[in-house]
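There is one chain below, alone, in structure tokens, taken in the form predicted alone.
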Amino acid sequence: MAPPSTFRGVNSCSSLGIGLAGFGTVGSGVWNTLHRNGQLITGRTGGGVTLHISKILVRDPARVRATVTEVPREVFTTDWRALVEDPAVDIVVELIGGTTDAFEIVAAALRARKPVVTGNKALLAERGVELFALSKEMDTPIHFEAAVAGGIPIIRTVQDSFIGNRIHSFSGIINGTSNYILGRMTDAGLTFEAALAEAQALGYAEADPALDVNGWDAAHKAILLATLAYGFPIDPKEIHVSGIEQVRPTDIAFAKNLGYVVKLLAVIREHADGSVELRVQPSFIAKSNILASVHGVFNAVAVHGDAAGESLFYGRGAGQDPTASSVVADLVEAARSLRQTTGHRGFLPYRESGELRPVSETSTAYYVRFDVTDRPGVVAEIATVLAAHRIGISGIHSPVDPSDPDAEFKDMVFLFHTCSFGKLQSALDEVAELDCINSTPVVFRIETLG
């Protein structure tokens, strides 16, 4: 088989043209910096690179952005099939989300061999297995930096930066939306309800925001991260994930006297036996860690090399303009690909199988806020269940008004020693069963990061 750019005769050919597919606040930010930044761009790839839109697909035509610069309108359809096969696309762009259609797209074009450049962590992290088979079956890169972070280059760092470190760890806040919900529970002291309205007011949430909230959003870009460090295919449905709805600011309060910070967390790491160890979860965090200062809608990400030790990689994890920019980073490494024979550049899973370690196998200390009954012996009885699975506490505390000690009150906030997540459960399944407990424990943990 031929590479592709000797298959497809690229090597001739003064421009390479893009098929967009998807149009929306990403889509119309790449064809506004390849207006912009055009001529920069082949200036800096030394004139070997000439990038051009030669077709865009949207649902309607009618409906595109004012506010894009100077979109001729015959460059549009609503066929994605016309788009993947328009012999003057060389390189298709998928940014229309979801599974099911952006599937179709990614797939034929491969099959086309038109390198592929993509912003979607839910398709890669649910369906990367089939596409990366056909990537390497066909001899046609996928490029996902975008799919990551926004605008920071986490995915090709970890690709080409670190091709020669074991990477021990990654430990990051990797979605913006969730971050900026916590923050604004922090600093304005808002219901999680109220930051997360102000957020869809900002534009940072969707009208539909549960993939942001519920942790997946994070989780999908996590697998993406671990399936480049240890180069075989996850499961989504083999990680742990919660999110931050049942965060209050009972909670918040009790990180801050504590001397931490609550984030959405997403930890990655090797263990020692070569299981990999991922989960998402609300987290606290101590204050005087670096990424406890990550606030907004960034982005940060601390990765842990054997050779190259600590690295933090900080920014705008969405947004037009910083994933516009990471798009077209892979666009001229896509474009490099085909002008010259460098071989396949995207990635390539190098291990046919690898071991996940159950989350019941993880440890860390813990923070639990049981909604109980206020009554005589509540603390006996859940100390009882406690000690009983050996789970050693650190602290017990109860939010109560000193101005009104009579006050009834209603959570119960344990702090826990480290342990296993699989005996923390255990000894909660036999808590919730007590008369005195009203609904299932939230559980945070208590993160040491390095």
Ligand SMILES: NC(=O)c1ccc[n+]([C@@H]2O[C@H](COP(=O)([O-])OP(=O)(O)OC[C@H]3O[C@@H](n4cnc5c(N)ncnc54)[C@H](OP(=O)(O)O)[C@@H]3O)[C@@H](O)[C@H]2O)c1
The other form holds:
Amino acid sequence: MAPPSTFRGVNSCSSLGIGLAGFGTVGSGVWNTLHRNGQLITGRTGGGVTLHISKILVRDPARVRATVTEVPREVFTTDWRALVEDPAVDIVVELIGGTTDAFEIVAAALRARKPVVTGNKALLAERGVELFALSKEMDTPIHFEAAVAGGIPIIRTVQDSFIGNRIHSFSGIINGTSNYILGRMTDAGLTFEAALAEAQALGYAEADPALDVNGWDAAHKAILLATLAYGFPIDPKEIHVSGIEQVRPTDIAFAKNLGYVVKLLAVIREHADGSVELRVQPSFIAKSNILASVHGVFNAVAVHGDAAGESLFYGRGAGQDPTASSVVADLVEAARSLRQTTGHRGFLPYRESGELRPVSETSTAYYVRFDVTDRPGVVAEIATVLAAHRIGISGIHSPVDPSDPDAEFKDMVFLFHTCSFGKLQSALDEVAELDCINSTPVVFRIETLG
Ligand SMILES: NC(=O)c1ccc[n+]([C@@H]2O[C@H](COP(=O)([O-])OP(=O)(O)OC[C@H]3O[C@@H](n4cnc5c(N)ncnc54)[C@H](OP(=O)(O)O)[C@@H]3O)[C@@H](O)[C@H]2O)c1
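Based on the form predicted alone presented above, generate the structure block for the form predicted in complex with this ligand.
So here's everything in the complex, that chain up top.
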């Protein structure tokens, strides 16, 4: 019998050339992993996959880079077109970050029918609709395991291992930097600013940590998970995202006293009517919940499938080697796709449209901190407005010692029974009009998970 035909002439024992766009933290990790474990990979694929990096795109080729083996000077280029168009490049790996040049590189690679591997969640969350459409049109895959939770193989789990499940929900800690900051505020009593400075000094946070602390890095990852699980494109403008900048030591102390910890949580849930809830915000979760014990820069994603039930995926959500591990796994997958005569295993949206549940219609219990003027009657004034909106109060607390005559009565904390966010928000808008309220109330969700 004749051997199966091959795609683009790549036969079963070819060495495949990789064009590596980006040679920073992750890109150099990919170089290291392929040089350390190249033989192992070839062995594990039955001798079928030999990968070598034939071109590397950087901004500054002269920069000294620490790698396990020296990178020949001639491999570097500053011209992304030269990388994508190089006939020696079979697979393009995009690890430069951002959504402009990265978009051009990925789109050009797809048009050239070269499979793409990327770790760029911002690119796929913001411009994935265009890129996945192009991927479909060119019948050329985009692999993106490294884009969500670094070294944790959650993308493949959702795409392959859970393919027979209706996925009810995900709850995840998917930004290691904010988890580290909240952990240090909890364990060492640091302020947000001090914990952030520490994270930066240790290299856990970027020089510009905005996307980590404002929740958008986690939101980009959540969008990708939801897109995979529910199959329709999600517009980032339609989801509710808030970050950890507003978390204060007083919130952390309250959470502790009440038996909770504060985590930046991504919640994705499919409702009975088919609508999908997707939100990212600092949340109170019970100390006994397994996600409460996810410390430092680690990530965890709890997935609830109708057949598999609850599963938890835990590991390093970022960093050079863990992220390179996911990129290399995708490279092998991309190499295999080059041998397939039809179809590919990259992501294809399978529903034209779906419905995101408006955040106003999502319900949890809440913790709300009010910045109040210290005078008699404040609690009653707030409670009256809330009662008029039929919002149930489950607790009222003041952080200061009420027996201390000199104590400043400034932060008032209310705990509310479960109600829709829309209903709570209308009540809080009215409370904010009271002259005893000095700034916008700060709201955290109290989540019941699993
Ligand atoms: N770091 C992580 O732990 C991690 C985890 C998961 C996913 N990711 C994702 O992986 C991607 C790369 O992250 P990273 O941490 O490796 O970034 P990085 O350390 O900042 O490295 C970026 C690399 O891309 C090159 N580069 C950037 N813009 C370029 C341009 N316009 N033209 C040519 N080269 C350009 C830089 O060149 P020079 O070297 O000359 O400056 C550098 O080599 C991002 O999308 C990130 O979100 C990162």
